[in-house]
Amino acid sequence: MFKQSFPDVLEAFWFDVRMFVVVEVVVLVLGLAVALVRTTTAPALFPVRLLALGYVDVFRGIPTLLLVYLIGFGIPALELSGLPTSAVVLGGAALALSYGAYVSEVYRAGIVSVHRGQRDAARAIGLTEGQALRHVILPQAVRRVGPPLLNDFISLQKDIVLISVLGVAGEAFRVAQIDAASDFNYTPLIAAAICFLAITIPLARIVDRLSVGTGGVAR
């Protein structure tokens, strides 16, 4: 049965793959947007800074699942037109808004780890504002975030699955769910969970090999 059922489990995880690799960028960028909303100290954009506390008190409040139901069958329901309505697009932008809401968090940790006189003295030599943002205070922050962050991609790569309960018939789960129940064999189950493993537990060992070489502890 494992021989079988494999191909086509291992055909539907490079899926996943691919979905992954696409709300990762998602994350990265969205969550690098609102720790440096959330940072920021100009009077101006209190009123963002208040709508990216909202948006991360809400998105990680809120269990995934729940948010790929609210989403995936909710913005559907609405009728509206212009929405999006495909399950793979909406189960995304849910997984998205949850994992950007707790990457956004490890990045200001890491922002706000860099002392302050490593602004101080990339001001002191000219460099602006922004520039001692990007040049100075980003690549000590991220250095320093590497390992949270490769933890998260690894419950990111995992809650991918989530999205079958939208009825996505492409993916890993989905496929070895619908072969086990063929006839109550779950070996499917066991070759998508062998694939899943495949990519976790190096990225595992990433994290360990990193976390010991910046003096942390792996969550």
Contents of the next structure:
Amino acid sequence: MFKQSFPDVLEAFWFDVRMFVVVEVVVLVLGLAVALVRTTTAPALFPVRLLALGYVDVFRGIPTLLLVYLIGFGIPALELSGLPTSAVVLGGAALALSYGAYVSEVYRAGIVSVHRGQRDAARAIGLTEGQALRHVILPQAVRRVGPPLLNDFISLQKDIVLISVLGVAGEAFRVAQIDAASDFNYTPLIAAAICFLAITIPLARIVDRLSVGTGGVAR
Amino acid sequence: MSAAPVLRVSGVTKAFGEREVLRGVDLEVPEHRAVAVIGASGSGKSTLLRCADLLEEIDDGDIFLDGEVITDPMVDTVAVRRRLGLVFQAYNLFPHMNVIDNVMLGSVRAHGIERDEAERRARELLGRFGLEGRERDRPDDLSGGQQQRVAIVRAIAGSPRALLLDEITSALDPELVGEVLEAVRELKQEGMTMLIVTHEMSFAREVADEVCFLHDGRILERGPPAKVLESPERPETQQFLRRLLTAGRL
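Moving on from the form predicted on its own, please list the structure of the form predicted in complex with its partner chain.
First the chain shown before, then all remaining chains and molecules of the complex.
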């Protein structure tokens, strides 16, 4: 049974991996943009900061599964022209919005953890705010939040299965589920679990190593 | 008085919330001169330097660099900072960069100097301040005295019109103070214009052309070091120096 189902599940898992990579890239960019907005201090940017805060509060507050349902079924139901209706795109967007909110907070924690003296020193040598951010603040911030960022990677990698509720064909969990349901044998689900572990365990070891390097607790 | 002073502070006030830190400070640093500002902790010394480098906005008064007002809201603050150097008490080196990149960052990014030229100059300056061979080290691998000398080199790499030194020896172990002060002595000999906030009275006496005693946000007394430090007129100055004397800092 395992031998039979494994190739199907593995092929479907390859779809999951590609999906993960695309969503992760969007998450990293979105999260950073939101974090940068939230760490600004200029009074003129208050409305944008408020918007970013609202985004984080809302999307971090809604269970990811519920968000996948809301966006995956809700957007097509609006029947507005110009909006995507593909379950893959909408499911991916839902995951990106949800994880973008989490990751923005991770970035923000890193940015505010960089000592104020670093920004002062960067400005004192004549850098603009943007250059100070690019060359001094962000490199230090990102290094510090490597482990928690990778943690969110692992979590996202697993949560890709949530888009199966939208009926996305070819998703690993979905394929395994259908295989399993056809003859009440759960071996295909084990095959899917193994696929996930093959990615998440190495990632976890990388997190450990990074945590040690940055004085974290893991070993 | 011949030319305009490089740095002129005129009637500057600064408050943090309700707390008035500077209450009308006047000060001039002529070219090639060193002015030392002394005073108790919390007297506003560091705030004065931060205001001069436009890291803090002043509430009232004006600050001039080469006769040109720099505290006007229309002034490009980044361009002004490129003409000044500031050395911090806590060094504030960039820990993710090695020594030479710390020094070159401003030259390359702020002053638009070619990398090769910036590196050549950084090497030369590091060598001059006894840091040859440490170019590729991380700040963490250096002693406090070496870190502060790197910070000084970083501050002068952009050839500033004036150098602002903010209690640059206060975070150092006593045996490392000498090497940093030696670096400042050398700069003074080369004619660097400096505004120095310091706790080292012997150093102020030796390097400064003028000493200003800042008390409660105002300069109460100023004059040649020998006069201010040895026969101060104001009771506040006398009390401050007496306290340093009993603490063994004079």
